[in-house]
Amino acid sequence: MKVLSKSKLETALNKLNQSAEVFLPMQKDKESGFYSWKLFNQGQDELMLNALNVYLPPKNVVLPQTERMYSIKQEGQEIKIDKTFEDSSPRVIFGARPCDLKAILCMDDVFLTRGYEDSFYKCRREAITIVANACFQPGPACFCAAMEINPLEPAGADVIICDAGEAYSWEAKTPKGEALTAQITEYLEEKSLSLPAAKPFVQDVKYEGVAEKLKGMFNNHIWERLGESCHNCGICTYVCPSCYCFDIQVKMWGDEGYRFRCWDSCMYEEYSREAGGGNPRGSGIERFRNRFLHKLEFFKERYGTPLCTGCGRCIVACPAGINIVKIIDEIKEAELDA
């Protein structure tokens, strides 16, 4: 098999980050997520590629949080597109975790299937090569093989490397994945690598059944009860790796200006209000049983898998400890209603 020992690593890095930008697991300051390589400060920051899941996905590299979208001129009482900013700049996503990786390919049914195509998505979503780190010790938190996810053989990985303790196991899976390893041939060595044994999960969740059951309770109490502690914050669907909720915005200087993307929150009123000033979501409660049926229903139903990938992040990151896995046990136990 091919290996790249860790001595190698930066080398390595600094060698794919000539022609894409590279995006890993850091460690900055107080906070941790998936930053360029070239942003990189030795002795101040570091690397996280040990880590289970570091507090941000990488979402932002597919849908970033902010996206220009096109500049536009009123001319009279029309308005014409000046420019539109498809990104379709090379881009590397090293060491992706599967939650992760199953996150993008969520995103990937969303933008990329059922008759639309979102040209901005597909633009930089093409440019991109990602490499996934198997996991063999799920964290405390972690859960995601219950959400139909095999955590040592991820699917949708260009390549998949493997934590053998000083060195990786690096294995190409797509043509995409076979040009990356011939950048960084000379830094890979052929020989037998001993790779770690599975250990099992921590969390003891059973998702099956949990869609179907879900179509009959959209009315059931149980939503007050598991909802009334719930903020409304809506930090769950910031470090979540699927959420992909967001809002258009025009910015206008005279007669130029531009429209752009960012994220928003399926948690705020104001994400679902209407122009007339309705909203189908106007209670917190609401918001809060919207987002569980669409993580484990709504999407199972329209793409055949759950939203829901089992990083555990909103089960650390919640102020009101709000645990996902104990929602699905509920679930699981609740009668439904005559």
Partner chain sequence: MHKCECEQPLVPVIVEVMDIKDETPDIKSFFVKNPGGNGLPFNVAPGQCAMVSYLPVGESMISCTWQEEQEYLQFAIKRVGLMTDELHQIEVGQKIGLRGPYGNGFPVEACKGKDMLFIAGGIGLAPLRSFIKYCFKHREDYGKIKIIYGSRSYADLCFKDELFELWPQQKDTEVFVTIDNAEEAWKGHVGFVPSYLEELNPSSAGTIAVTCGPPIMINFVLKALEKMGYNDEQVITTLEMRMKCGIGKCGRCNIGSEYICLDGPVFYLAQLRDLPQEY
The other form holds:
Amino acid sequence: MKVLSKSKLETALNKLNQSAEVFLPMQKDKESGFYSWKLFNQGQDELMLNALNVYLPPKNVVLPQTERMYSIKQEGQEIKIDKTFEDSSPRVIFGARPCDLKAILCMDDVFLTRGYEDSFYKCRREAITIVANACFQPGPACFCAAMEINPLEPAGADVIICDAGEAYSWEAKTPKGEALTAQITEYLEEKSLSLPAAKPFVQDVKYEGVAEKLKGMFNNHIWERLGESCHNCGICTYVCPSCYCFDIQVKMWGDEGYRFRCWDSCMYEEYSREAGGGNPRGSGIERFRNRFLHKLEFFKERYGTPLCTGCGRCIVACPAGINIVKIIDEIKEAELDA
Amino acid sequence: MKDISNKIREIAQTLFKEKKIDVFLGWEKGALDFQTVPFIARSEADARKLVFDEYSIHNLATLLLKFRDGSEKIGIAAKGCDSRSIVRLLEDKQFARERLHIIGVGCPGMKDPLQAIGMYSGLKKQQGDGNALAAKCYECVQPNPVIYDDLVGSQQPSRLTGERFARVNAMEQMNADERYRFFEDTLSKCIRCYACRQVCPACNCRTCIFDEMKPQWVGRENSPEDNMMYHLVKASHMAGRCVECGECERVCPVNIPLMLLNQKLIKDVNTFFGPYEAGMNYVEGAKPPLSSYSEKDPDDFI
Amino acid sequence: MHKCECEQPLVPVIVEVMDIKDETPDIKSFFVKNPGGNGLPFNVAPGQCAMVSYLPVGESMISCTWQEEQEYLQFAIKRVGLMTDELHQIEVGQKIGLRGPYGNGFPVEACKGKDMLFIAGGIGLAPLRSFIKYCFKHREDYGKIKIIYGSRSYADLCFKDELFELWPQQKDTEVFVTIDNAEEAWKGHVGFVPSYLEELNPSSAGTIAVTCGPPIMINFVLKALEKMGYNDEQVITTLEMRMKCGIGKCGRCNIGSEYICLDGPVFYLAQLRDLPQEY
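Structure of the form predicted in complex with its partner chain, given the form predicted on its own:
Whole complex next, starting from this chain.
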């Protein structure tokens, strides 16, 4: 098999960096997330490829938190759209864990299927090559396998690497992956490598049947109890690798400006507030319910897979200690209202 | 703390039995050892689940706001910082004192469940041995409740050692350019999740300026300008209201030193309008300095 | 930067406002065409919507109340928020943004051969009007037509010339108008739409009922229709939720796993029975 020795990793990254912007898991000061290799400060920052995962997912690479869409220019009654800002510059996400990769596939479903292709997403996405980092040692908060993911052989990767101590195995899975491989072929060796044995998951999460059961639980009393300590902040949605909801807004200086889109959160009251002031999800509990139903039921009904990828980030970040694993358990145990 | 836990449970159960309360705001154990989570008990049976332990760090006063339009009688457990928040809510007339039954708890300092789970999960870097208190608790000047109907636990000494405004003083030493760069760098990290606002007991506006769309005061772009606008406006709204519970800084997912801004304003309010400490004792009708107007004010309006 | 060649569903085309008509004190009709008056940017079927934008301010999803082929697209817009406030200030000749068409539209084919009952309140007549006018245009394809419409006051009734002049003259057509509260000059019916509907008690036999209006009115109308023997396959309604993208991506207009902008806004009651009651 092809092998990338860890001692050659940085030179390989430098090579890839010549033709694409490479995003990797890094610790920068107190934060960890996917940052450009260009911003890596030798001696200060730490590469986190060997860590379980980083706190902020690579979502912003495929769906930036703020993304300009088009320019607006007004002259009297005339209005012009001179420029649109689709960005198809080449990028590599290097070392995405299977949970984060699956989250991107979920976003592909949203932005590229069901009648319309979102041009801003499509241009950016087509120029992205994903090197997935297989997981042999799930962390204590992980439950990707329960959410229909194979952590050892994740679907949808362009390249899959496996950490075997001194080196990574390197396997191209798609033409894009082959092209990436060709770029660094001088740093790859052909040899056999023994991969680590997969460790069992710490948490036992049973998602089977949850989506189906939830269909009858919209009006269940359980939501009040589960959601009443929720602060309705947006942390869970913003650290989530798969939450994709966005807002479209405009910024003008006098007669010129642009329209942009930015992440939005279904936890915010403003999210579904109508122009006339009405809001079908005016209460925090209703918004809480909608989020979990979207993750565990609605998305599965529409796209055939849950929108939760078991990365555990929301569990780690929630100020109120709300735990999606516990919620799945409680849904399983809940009695259906008569 | 087992003792405190038992007493809170006992008192809450009695209050339910005697029909003196309809709900009790406390903590229960979550799925993991270090997950002690806010809990709304609605019956004597629920009250059996109440706990108080080293992770009961959440300021429950924000939960109170979920009940402000009701008429329920509410029991609530309150550490020093929580109790100051309650005083502020009472001063802002968000509640009638009669609706509340407060069990004050002398707080020995709490550990941070977010730090603990971050390290446990592998998503945050190991820091210390896990036995340290939450950073905010080392700066606590008021661990004992300032308003209560029952008092449990022992009186605790202030844990602040050193200069209270050390961080603020250091910032004040920066020149204007350095300070601008410092805030630009720090606030650029903000992801606008609004967790700092949602957990803040002083944020009790019914419609927040940042949620208003007509007009829209603050842009939603994740840019240094819009982020600064958010944080500076938020911090100035905290002047005279912040009780230093430190929840905003604790929950921030990108480690923005939010208390630095708040403490700067605490210091300034104290200097210019003080002496004043928000929520230190409840005097009916009292108002924070920036909420009152006197014809003898030395300055013109704005 | 590589220039993208793909379709750009989120980028509006620029159209020109050719005419503006006051319908009520807070509703105006805007007639738009390609700039300079050269045809239409796209065709909109009855019941479909488009994102209308006064570009410097925002976008709103608006139901197209009528497309006169090659002539104009008409949007009747109520002043309720930031963008619609601005639109109400503009004058003829203004360029605005438009993208669409969005949504499924009314099942005009499936309703052929049926008697039609249209029930609307307030601005809710705007979407139904596209179907009503379609029926008149293809008059032989549909049976008897009854239109029940109400508003708060006489002044708040939309499309008055059609309501009182044009539509009642159409073949086999009856128009029933009501206002919420009595007014001195008003000789017609007074009362809410659902109770007027029950009073009129139109037969359900071979009839399709189509309703649109404020949620509270729709709720009572649906109950009344059920009482009158309409089954769930005979009742069509349109739903409304806050929208941003219009193409089923941005998330907010979901009811269950359906997106109103894409899978709606038109639903048979039978379809709604399967969805969470969140509208």
